[in-house]
Amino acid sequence: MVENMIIETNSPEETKQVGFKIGQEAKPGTVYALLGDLGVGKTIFTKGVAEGLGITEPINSPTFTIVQEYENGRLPFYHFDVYRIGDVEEMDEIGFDDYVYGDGMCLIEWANLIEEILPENTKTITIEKDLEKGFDYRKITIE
């Protein structure tokens, strides 16, 4: 199982590959929090992801929708993207309960800001940059 270890990547691709060992390791009702500053690469990680659950359409970032289904991989996958959101209210209007307490596996950017509604087994993974390293390096810390 990838959890509690701290990985680092050199490059989109290997990014991209850590995202696609989580999503091929996913069992249902898994919900990942997923955290990092704008442009450390949450959504090359989420492609990633959804390809590792066998998922072949295209992955854009909800941000303005809340939440993506897709349905065609061996699990359902959910992806949200919290950042706009005004108060944590809104996650109930959208069915919130329903997704993380579901058989898919759910991926939630910027989870910080709905923290108190996070069921209790959600795992955190934080992307972070480090410019010293170098421009494609990222520190992916999986808790």
Ligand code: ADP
Contents of the next structure:
Amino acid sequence: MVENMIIETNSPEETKQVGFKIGQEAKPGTVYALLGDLGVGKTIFTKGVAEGLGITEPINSPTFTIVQEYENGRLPFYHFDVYRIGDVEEMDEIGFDDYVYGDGMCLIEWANLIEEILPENTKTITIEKDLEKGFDYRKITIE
Ligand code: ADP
Ligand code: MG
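Let me have the form predicted together with adenosine-5'-diphosphate next, following on from the form predicted alone.
Starting with the chain above, the whole complex follows.
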């Protein structure tokens, strides 16, 4: 299992590959919080996850819909971007609990903004830069 580890990458392709493995291994009901600043590689990582789940549709950022659903993979995949929510109550309105306590895999970008309503067993993936190690260096912490 890709769990409780730190992975260092030096290209977008490598970061995507880490996501791919997580998608391949994901079990029903897994919730991942995906954290990291703008431009760090969250979207690239998510594309890898989707491919790992066997999803063939293109992955678009769900910024204007909060959640984007993909049903044609090995498990349903629910990709959230909660960056623009004003209040956690907006998550109730979209039926957040049905997603996170359902049988799919959830991946939530900017999950720190809804920390108080995340399920207890949410796993966290943090992507960080370290410019001293090069422009393309990323540290991916999974816990
Ligand atoms: P985010 O969704 O976090 O805003 P994106 O995935 O859209 O970020 O973009 C990440 C950018 O960083 C891309 O332009 C990508 O080419 C670049 N990049 C450089 N090195 C890496 C790396 N090791 N992992 C991921 N992205 C990288
Ligand atoms: Mg993005």
